[in-house]
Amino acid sequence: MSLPAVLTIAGSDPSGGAGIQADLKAFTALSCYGTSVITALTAQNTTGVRGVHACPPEFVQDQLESVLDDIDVFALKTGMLYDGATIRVVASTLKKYYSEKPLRLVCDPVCVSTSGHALLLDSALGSLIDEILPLATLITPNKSEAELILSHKQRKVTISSLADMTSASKELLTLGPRAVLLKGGHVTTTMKEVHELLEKDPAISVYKYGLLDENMNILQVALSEEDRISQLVVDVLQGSCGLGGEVGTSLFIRPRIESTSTHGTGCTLSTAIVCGLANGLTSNLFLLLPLWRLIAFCSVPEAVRNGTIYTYLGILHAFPVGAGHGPLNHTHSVVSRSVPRPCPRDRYPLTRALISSTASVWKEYVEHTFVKELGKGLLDKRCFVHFIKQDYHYLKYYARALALLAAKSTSFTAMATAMQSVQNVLHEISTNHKTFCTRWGVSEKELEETPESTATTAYGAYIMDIGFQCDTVKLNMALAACLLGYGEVGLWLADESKRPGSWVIMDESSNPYAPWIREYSGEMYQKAVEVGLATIEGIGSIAPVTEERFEEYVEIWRKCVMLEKGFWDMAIALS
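Output only this chain's structure, taking the form predicted alone.
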């Protein structure tokens, strides 16, 4: 296996969280062969920078030429360059070696440390702007660095909003780089601001990660108020980023994490982007690094998207180091995972990935005509009666499949969970289902004598087949779509009913189906949903969810969601 060679030209951090130490860790984690040129030695730790000792520019040149004479570097980055002489040496050497081949250069314009120590001399800023920025494929300034660079060019700006970031990124683009990624870690943003910006410019591309999207109410129930996502981090990419050289704006949106493990975040992000440019990659949002594929070209937005995901997860899965701002976890992706492990701030990554992978059919299921008419109280009585008769038959299949799950389980805890789920089904039949039948004049004899519809048999046979042929993991996956889906439908209708002038009627005198909504949005059913979510997420925490396994899970999940939708279709059609 051959790994693409990449290069970092930056300072050294003896505490290992930033600089070339962080870069080399990220290079390795992201399947690249890392090389380095040291521009300066620093004395620093997690609490701050104590001192800087610059390398002589001539020695920086010797290092750089030694690497480039011998190794074919696919992509590279600059970090801390410190002084003007070093900047000029780096720029002239890169021009010399890349005069006849593409230069994929990411410039992280490091100016000041988090603790306030200068990492770029004031006299060197002009050289950075004039010598390095025009060579760069991408520059990655944060708020302060962007303001400093623009002020040096007599374009004094204050960046305090998403709109400011968009304007500033366009200004930075005029300084010569092919693209600008203005990082939003120091700017508080909300989804309201995002929507306002998109209304003004619908052509803006949006890449979201880690956010709970529509029809994911079940994933929010167990969250505490402080864990509910309101504040966002939004990075703004501006520039010529595609194969055709088209200019555009892209937003990379993720939840803001309140963490002290942020030392070296900027270094790590630029490094991850370099790896994307070197490797080339074709992945979707849920296939996390290092599952990258070698192709001839990687677009800047794709490299940025995956770089931001890698860095975000590094913060999310960081462990404490030092007494100050510790480093992120660069090794979180060393074990190949298609879905990250659950953690306190992201409790349901596998379930979120399943729903997102089947978003279209999941929406059709949750927001089905049957559900909407039920919420309005306008559902034809015949359709609901047909539904509860067929649901009675389906629940027999469901309980039998749960009993199979108990029989296949190898621990008492798993057996107890499965048997409790069987008890929950029996409770539903003896109480709620019986109440609905009595209210709608359906006798037990009528339930038993009603023939199964094709949709009921198809769904029941599928989950039983999964139970007989597959392992407990896949059976859990097959059973989850029903449990979680009804929980989502109940919460969706209940939430809609709280909106001013809502179309959902919760007054039983006006909507005979209101008790059904209350049942599936209620505490008892939602506790069962929590157990189901914990079971699904337990799959990913026991062993890594590989790409192949994830595709198998998605296929089972999609099939069951389609069968659930087919169940609503059957009720509407009285078939």
Contents of the next structure:
Protein chains: 2
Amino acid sequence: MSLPAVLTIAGSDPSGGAGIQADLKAFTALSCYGTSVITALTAQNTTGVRGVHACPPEFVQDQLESVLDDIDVFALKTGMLYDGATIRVVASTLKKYYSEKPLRLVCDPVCVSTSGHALLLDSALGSLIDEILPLATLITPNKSEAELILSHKQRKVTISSLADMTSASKELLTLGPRAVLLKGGHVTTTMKEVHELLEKDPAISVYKYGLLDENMNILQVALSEEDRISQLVVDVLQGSCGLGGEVGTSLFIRPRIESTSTHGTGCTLSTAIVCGLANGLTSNLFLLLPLWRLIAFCSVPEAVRNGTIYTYLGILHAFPVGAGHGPLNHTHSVVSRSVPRPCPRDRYPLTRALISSTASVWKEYVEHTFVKELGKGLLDKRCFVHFIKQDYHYLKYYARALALLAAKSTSFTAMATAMQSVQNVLHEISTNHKTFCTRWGVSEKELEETPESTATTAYGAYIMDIGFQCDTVKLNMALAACLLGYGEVGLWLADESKRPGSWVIMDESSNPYAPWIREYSGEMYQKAVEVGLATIEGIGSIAPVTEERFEEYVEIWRKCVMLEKGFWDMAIALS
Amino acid sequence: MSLPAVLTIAGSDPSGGAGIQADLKAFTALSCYGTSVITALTAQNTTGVRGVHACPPEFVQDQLESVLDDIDVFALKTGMLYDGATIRVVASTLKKYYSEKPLRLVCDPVCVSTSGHALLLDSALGSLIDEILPLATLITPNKSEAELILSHKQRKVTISSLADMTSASKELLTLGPRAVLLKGGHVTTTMKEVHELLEKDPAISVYKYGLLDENMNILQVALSEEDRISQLVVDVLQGSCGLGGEVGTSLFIRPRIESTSTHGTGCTLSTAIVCGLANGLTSNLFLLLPLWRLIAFCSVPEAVRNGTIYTYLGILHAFPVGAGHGPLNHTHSVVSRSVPRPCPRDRYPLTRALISSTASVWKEYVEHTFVKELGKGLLDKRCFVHFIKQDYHYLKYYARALALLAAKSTSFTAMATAMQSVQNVLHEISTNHKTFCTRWGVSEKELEETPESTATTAYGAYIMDIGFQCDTVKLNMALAACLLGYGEVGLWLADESKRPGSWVIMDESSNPYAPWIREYSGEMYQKAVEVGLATIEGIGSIAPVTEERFEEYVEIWRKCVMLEKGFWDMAIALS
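Can you now output the form predicted together with another copy of the chain? The one shown was the form predicted alone.
Okay, now the whole complex, with that chain kicking things off.
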């Protein structure tokens, strides 16, 4: 599983809420491989910017070339660029490296911090407009940045309504970027304005999130009056808005959240859009397409939609940090695997985790006195006969549970695997089990008439209960301890028997149980074990094993391992 | 859900594999709020370091003070500190801010890059030893860093075996840190050496990961001979090793992986340990303890164990980046929620996502012609009677499915909720439903004798099938469309009726169906809807709704919404 490489060219915020720090957090949360070129260090926190240490432009170039020489960057953003020389270096370097491949550049035209500190020198605005904007796939100004840019060469522009935003975004488009996202966080908008705009231009696309839409009356009942008439934030996307690069307008609408956790909102949004562009590429089978067509498959509106949702949820799920305007929660969407995915060099991580989590009881089961005595050939015949009889009863439950597994399966493959396991049990009963019984003088009638021990009922009924109560994943978990455990017991005894002077005797004349060991360490049974391992690991590779799920799995696994141990206990105590 | 704040004081690696970039990725993946103070910019990539631009020491101080003035940093690390002046500034600032609270500092004594570039000036080694080491909770040198540090003031030291590592780690401890983790990545070690060491000192603790341990024979069968005799990496922890700060030795053992993806391994490990210390704190109810006791509850070995596992898996799951020594995969453990957690300002994210994902069919269901005609009072009486009769049959399935839900529940609370729902259905049948039947002249005998329509069988049997096949989560999902949908239909009609001149007639003399609308928009039914919403959202708040799970949920939800629509279709077509 490879992640697409992305790049941010921006300033550093030591307090971690904005700048390349926010960008790297978002890259990580949004499954991209993040790289970063630092244009300037700042000393800042949630209360404001204390100072700026600009990086020499030539060292910005060194950083940028280091990245682009070595790593194939799919999409990138610029944030705080600070001065004109840096802007020119960035522009010329990007032009050089992307002369023959598509440049997917999101420009966040950062000018002033939330707290009012200049993050772009006044003298540099012209360079930003002339050098960077024409290279950009998308620019993402907020109200004041858009006003600054538009007022730079012409009359003073003020944006205070949705209509203003629409016309301003069209004007910004004439400066060269392929698309403009004019952010509405600082513009008050109502749904009425949206409807008026849509009446004038029905071709406008609308993307809503987090709003209680039509046919959602049941979700409104519990809301306070204040929440119900919540104000909106509307971002306006202008420019190449379709999958094929069609020109048009799109609106991205969500509820306005009153929050002080807004530090780094702009950085986060532009970064999340970069991730959308990069991930969109990889999910669009781009390897099959000629290079020059790539750009058409980056859906800007789709990336913007996902980016605005990620940023909105970051504010909604923010937790307090610092005394001023705190950061967004960049990890609102992140959940951790408790058990890693299987990979070629680690094929059984879930099975290993199950065994490790129950190491002592698993050992008591595998290396049980019953097993050891059986290995030595010293096991009391009556114990073995008792075991054989109870095993007969248990295997009925086991086969029924496997049949239930087949009945609960959703695919023919899963059904076939389960049915094959039923066949294996039926085969075991009619061959191996029968042989043992004949050898030990146990008739079929006697088998059937032997009363079921409590240990047998407990184990058998438990797997049936899991089967009736749970889904196939947990039923598979309940079936695993028996299948894998007997395989482990067989292999352990067989391995031990190979040591010089071993206590395990495999000569049938000295150990009447040698065929039993051969059976469970043999190829046929171990093939079944392999299938069982693949089933267990399949669980982990399809759905991530989070902490909660692992706890559920291990609860069933542990219970079964203990019931297995109880089964040996019962056999050796003849109870 | 708040994350503990952590800090890295280190260099910047634009290519994203090491330095503060690696640190911020690991912080994000390991659920910490990351902040970062940059000591030096580098221009580097996976093939090597091209240049270093040191940050002025006073600006390092500005950054550090910005962070510490505003944010309560629970644990921190130092990486590349570059020069003596920076080291002195960092040490004095940390002493100032942590004079009255415990400083949990992991010092990664970075000296030379993997590619051989100096990341600490020769002149600065003495300062690192004298100023930083005595402040550190833990230092994490590798072989060459340990050799450099130990050789600084005395004879030349060489470390080439596990025994060397043990004695070197003890010597390093005398330099002042409370614990030393001497990393074994560059020392060849065998299990034989480990056993020899353990024989000499049985008090040594051993933490293994990723090894095929005893009673894991079944997992070895499929391995190649090469994999089976894999070499080890052993890290040696020396110093305060217990939960209560006991002094001792611990070994952290894992398989050695042949890989070129090792760029940033040291940065990542020390950062992951910082996260372990910070998260260990928060999970230990530290708010209940007096501040000075906090330190005792940071388990260094536990943090080291988790850190080494995270780093090991990062190498194991690495994907290719760049032409040289590529980075680790910092996101190997990261899974994304597809639907956010519920929170006070967003109480129904999962229900909203289900409705949004099926918006058009949900609308066809809620605003069905049957519903509209019923609202207007124009619905053909025969259609309504047909509906009432089929609903009677359907509710039998529904009540049975609820009873099955109770039978499959694991808690008494869940059972009580399910049983209450069964009671609600029985109540509905004996009161409301009965009233309608009497009013419309349908006898109980006629009800029972009416043949079940295919639409009724399809819907009823489907929820029973989900109930038998799946767990309670999915059964709840299958039961939701009916409960929530009728609530939505009721509220929609009631809301519409309130508009001036509405098409919905609530006057019983003009609309014989008005009591039906009142029933489903009424308080009692809407209370049941609220319980249903809480059940659905409970699913999302207990286990994260990943993309795979959401797809499974929405599949069931969509099918049920379509079956609901089919039910109206059947009623209006009288078939």
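Think of the rigid core as the biggest set of C-alphas that the two forms share within 1.5 Å after superposition. Since this is a predicted model, take the numbers as computed values, not measurements. Residue numbers count along the first chain shown, from 1.
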Determine whether the C-alpha of residue 100 shifts by 2 Å or more between these two forms once the rigid core is superposed.
no
Establish whether a shift of 2 Å or more occurs at the C-alpha of residue 91 between these two forms, with the two forms superposed on the rigid core.
no
Superposing on the rigid core, do we see a C-alpha displacement of 2 Å or more at residue 30 between these two forms?
no
